[in-house]
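There is one chain below, alone, in structure tokens, taken in the form predicted on its own.
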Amino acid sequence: MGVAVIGVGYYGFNANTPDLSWKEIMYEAATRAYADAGINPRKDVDSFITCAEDIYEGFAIFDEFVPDQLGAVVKPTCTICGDFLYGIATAYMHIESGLADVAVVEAHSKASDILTFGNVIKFAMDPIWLRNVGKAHPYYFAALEMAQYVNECCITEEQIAEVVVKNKNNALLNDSAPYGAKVTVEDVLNSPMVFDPMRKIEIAQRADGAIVFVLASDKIAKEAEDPVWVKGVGWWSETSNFDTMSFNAYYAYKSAKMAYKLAGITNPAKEIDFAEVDDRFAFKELQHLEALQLSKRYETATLMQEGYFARDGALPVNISGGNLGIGNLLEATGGQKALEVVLQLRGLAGKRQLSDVEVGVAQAWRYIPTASGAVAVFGV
């Protein structure tokens, strides 16, 4: 048994899209996964699995307006209230199980049509004990995670520099990164302190955007082109109350054993090529990082320094930008990055295409205020 991706399709990413709706993205993108799989929808499809929460669109029950776009109607369809990689996870138990041979994934962004979008996120949070914390932007919340962390692992305002100057400097080489700029640590030093300790430039700005996913049995998959299979998949949560959450990802930990575990991955730091993380807020690549077992602790933001994490480093990182240098997705992160993963396992990634890839992962986070989030590894 096994699951592949067998066709791919995105629309963006842009920091917004006057021209066209989130129905209209949708579409194109799923238009494009279903050429690059050579796939009818109508007729090979077993199951659609769209991620989005409602509190995003502005409307309620989303699934109800999925099947037109995506060529799901009179089929069976769901709506994963939560991150692209929580839909591929869905996808691979579905065709595992028996219950599809084709699965199709989809998340969305629509985040230029949210003017409020910080009370947005308030209104995830707490009703009884966060919510009504005055009248404090939530991103003081990531503020204080990252106080927390960048003291206990004595990480300096340079080395937390570093990742912003890599990501937006990676992405000037992704036609589909539109906040790719060339940066030194100088000028990250000298953006405005916004939520103490963070930086402006430190905070990835919102971006539009679709992907769509067709994934396919190993019978079906052994028969497509270009195949990219799914090694491993996991997901995890830890708890809503920020008096009682972990601040050290513990989220992206669990949820890395668990798709290392199924992908027969043992020593993730040398097993795995390359990776694409969420680094929504530039403190959160380097957490990440050590939760991915990919640098160990203490050591992560020194090896950011030098270099070890870079495009032509021992362990490159968000080669596509990253989120600081395409944007924020919301739940459509994972696909940004499990997309990612996928054009370089296929040699499709342009100028950005690394040598001698075969394993990749993917990894997001559920965003501020939650500790969850979920993990995929890919490989050829």
Given for the second form:
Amino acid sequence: MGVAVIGVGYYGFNANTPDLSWKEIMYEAATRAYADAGINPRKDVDSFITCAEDIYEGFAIFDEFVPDQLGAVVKPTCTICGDFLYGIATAYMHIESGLADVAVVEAHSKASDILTFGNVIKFAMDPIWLRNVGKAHPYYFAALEMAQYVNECCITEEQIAEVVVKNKNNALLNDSAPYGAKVTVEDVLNSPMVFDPMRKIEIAQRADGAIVFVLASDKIAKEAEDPVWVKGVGWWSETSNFDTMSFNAYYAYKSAKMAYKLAGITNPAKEIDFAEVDDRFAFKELQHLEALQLSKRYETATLMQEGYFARDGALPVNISGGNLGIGNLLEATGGQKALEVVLQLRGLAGKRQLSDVEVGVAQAWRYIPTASGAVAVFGV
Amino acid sequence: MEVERISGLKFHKKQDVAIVGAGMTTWKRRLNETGKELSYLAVKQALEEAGLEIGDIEMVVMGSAPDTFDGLHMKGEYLLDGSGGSDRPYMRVFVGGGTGVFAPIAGYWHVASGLADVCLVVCEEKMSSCHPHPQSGFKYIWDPILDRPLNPNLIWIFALEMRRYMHVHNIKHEDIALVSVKNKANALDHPCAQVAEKITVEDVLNSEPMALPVRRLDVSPPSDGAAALIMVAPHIARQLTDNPVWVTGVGWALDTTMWTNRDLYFPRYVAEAAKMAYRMAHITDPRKEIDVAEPYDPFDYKELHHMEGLGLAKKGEAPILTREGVTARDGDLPTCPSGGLLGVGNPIAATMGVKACELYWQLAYRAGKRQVAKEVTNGVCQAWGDLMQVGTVMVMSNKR
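Now show me the form predicted in complex with the partner chain; what you just gave was the form predicted on its own.
Then the entire complex follows, led off by the chain already shown.
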């Protein structure tokens, strides 16, 4: 048995989308994915999965609003409260358990509709112990984690700046990356320090977009054009308590371990050709690369400076521009990562196409204040 | 209901799925416990019944309905450590009120896909923290352009549905009230029940009008509570028990958002979900082959409505079966022997405790005073939710 991606579609990504509603961007992405896979959603799909969180959407029961624009009326349709990669894991299980031969996964971000993003995140914090600690913006929690990480691993400001420089410059080759910019290390160091030790430019700004994947069992995928195989999936949660988290992206380490095991990967740093990792805070990219075992602890920042993770480096990371270049896509973040991996593997990444890539990994975190995340390994 | 017989490879799972333990808390207004604590209590019971420890659990599925009840964003993440989800793969699934049976369906695919051999399913709901009443949380479930300006609430859209059902089949309120009488009496035997009582049809018809034809005793109460279920692969089940209960079929379907465009007299989404589950379970004549049923009964008419959706009665026939005592605990088709939501309570997602958990207890002959009179082999449970829109169905059997 195997599971493959046989079609992808996306809409975006934009800093805001005043002309279309969230329903319309879902529709745009879905129709493109169905055309790409050559399927009719009303006849050919056995399961539809949307990844969404109620309060990001501004609804009490968001799954009510899913079926119509996906062509999923009176069909098995459900919502997973998690990142797009959790949706990929769910579709993988649907296909492996025989519940579906073709499954559709959707996630979107209409972050531009959110007026008070910081307050929304505050509502994710424990109402007794954490929510009312000071009047700080929740980004401070990421800054605390960063402080521990950079001190533990002796990482300099310049090394963190390298992440921003790489991703924002990578984004210049991506038409769908609204936050691409030609910046230098000096520019980053001159950016205001908003959450010490974190600078404003090291925080991904929010963006809108929608991503839809069509997945199928091997029986169907073998007849499809350019199938990209889901070699492994993994997801993992550490704890929901900020005071007991390890602050070392253990969620990414464990979910990668699960995904690598399914994919039969024993030496990720060698066997994986490129990676798309969550970089919604610049330091998170370094932390996640270590957790994914793509580089050794204490060496990652130096490798970053040496260009090991650059477009022409040994292991290109966030060629799409990452979240720093494309934006924070909320629950669709993993979708953008998986999309880039699939486009690269199919040779459809345009100006940013890498040569000779066969295995790529996508990773996403569930953002502050969680220690949960998911990983998917794709290959051709 | 016509269900086609299927053959061949469709539904070719990696391994069978057995249920070996369940637990639930008392359902009521529980101001002293947080949602994490409620989850903990249910999980502890389920682990004890299965003879497992939390370290044996490989993956956890969480079911919980709207975040607005608790005023929490990412409620699943918040409930993570109370429910045993920390340090393992943990995922929350959500289909509104249908979550009570959808979460065990998610547990099923975790095991059937071969990714987990031991999966814990936890459902938690704490409605009392929503002030002044959980109904105010439902203000945000409407289409903001088309529905919300009408300032609707759930009771009155269900009143529309009940009225339509009564009109199409010419059903009297007296016949519907019998469901409330039966379930509240059944609940007298349930140790977790919130509103169990001996009432009469007159009590229902004379109770306070909410949105006519819906009256106070036609409706289940808001509750706080949690439930847990443990699903395992066959080789684990063999080590734990001689009598596991097998999940033989699952199904779910979500209808259009535009509830105003549907004929409300028949829940076609429940029928579609049931067909999927019956096909998988190789059940072709549900009325004959199903021995015990737990349809979702947040309102008394909903039990009848859902029996028809599940193919346990012909359209318009469910009130007749009820009047004739077929659905009583000692009847030919015991329905809601737990006492259901009307008698035990309605903590939205945690209703898994009187649906999937109850069905497991009935089929394992562990239901105590609630055990139905007849011999049982196959059972079905079902939940419903959203804008009268989602049906989730699970079929179980004590024979593999």
